[in-house]
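Read the single chain below, which is given as structure tokens and is the form predicted alone.
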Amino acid sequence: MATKSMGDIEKIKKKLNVLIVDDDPLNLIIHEKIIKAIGGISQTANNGEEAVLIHRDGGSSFDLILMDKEMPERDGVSTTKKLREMEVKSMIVGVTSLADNEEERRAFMEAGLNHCLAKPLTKDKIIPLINQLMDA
């Protein structure tokens, strides 16, 4: 079976609105970068308590959230769980170098996952992700 290049790769089928929830620089800026190149545009949280602060806050109303599971002060579990007793309806994936735990990754989707996926996060593992989610 054949596979898309980058540059093969199609965009998302609409504008996505989406919050990056990562403690690492590194990640939020290469998640951006992916966000962008596939035409959507992001925010993003340090942590978890930040993202939980922008909706109580009246933050945008997010598509989507990728949401990091090992953060300081609020972590990925924790927030995922708080987000939806808020009734936050976005979203949320799970972006993690856990994700091939099963244990550690049934605890994220308890949390009120719509998705985890492994890092590294790239556009080939997103864009089905998302046109599937937004199709359901």
Given for the second form:
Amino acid sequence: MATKSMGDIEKIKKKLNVLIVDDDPLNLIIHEKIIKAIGGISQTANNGEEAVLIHRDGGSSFDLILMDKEMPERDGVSTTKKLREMEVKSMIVGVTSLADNEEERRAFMEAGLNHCLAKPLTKDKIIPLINQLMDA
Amino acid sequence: MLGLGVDRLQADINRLLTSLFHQGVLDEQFLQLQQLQDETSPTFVYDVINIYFDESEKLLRSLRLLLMDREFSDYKKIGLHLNQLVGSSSSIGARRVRNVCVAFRSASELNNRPGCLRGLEVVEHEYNYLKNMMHELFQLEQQRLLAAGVRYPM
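Other form of same protein, the form predicted in complex with the partner chain, not the form predicted alone:
Full complex below, order starting with the chain above.
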């Protein structure tokens, strides 16, 4: 009889761990709720600098980072570049607004994003990316 | 009798929501918020909408102060505030508020002060209408919960 390996069992049991980086309290509460609704757990950072500090302190490992683009102190582009320099391997998904043009979105992607999504975020937009993560 | 009261209130809530969707005041994103509400966060929609109102009022006050200043020239700041308003209005499904903010933003991109002042008045009007409708919705919801014998801190 085929048995599941410990790795498979751990993968199924492990909750998706997400870092939500956004300065907008409204987006933070909504995105946290979406992650919870799809069975994940989340931590928040109010700007890019906080996100960098969370990783610098060590011990933090996220499956997914939802990165807002426009933030004070350190914006999404700069934060993504910094995290990749720090060899953070998490899937980083940029969250852009309608105000962002194609050039701005491209620059954001080139900073090291895996994907880019436009606000407002919904479960339907995030679930395909989670499935990709789970399959990886 | 208790059941009839709950049913009637639910019908009133459905009627109000249908009207708001029909008028274009709300869009699909509001439904997304409602779907996120569950037993673990029974006041989720109420909490989110109240955050939206708090943040929006700060932005609207700031916009008014900027535009009332005779020496005003910081259209970039107007644009930044409006980007925030467009974003947050989209996040809660406030379609009409979002749309009038986009129109206002166009005036600010042209450095058109009279256009900005008109834009601000329209945004304030739409925002106040939305706020009144949301208060009516929450009052009906609160009455429905009371009629059903449910108690949540509000």
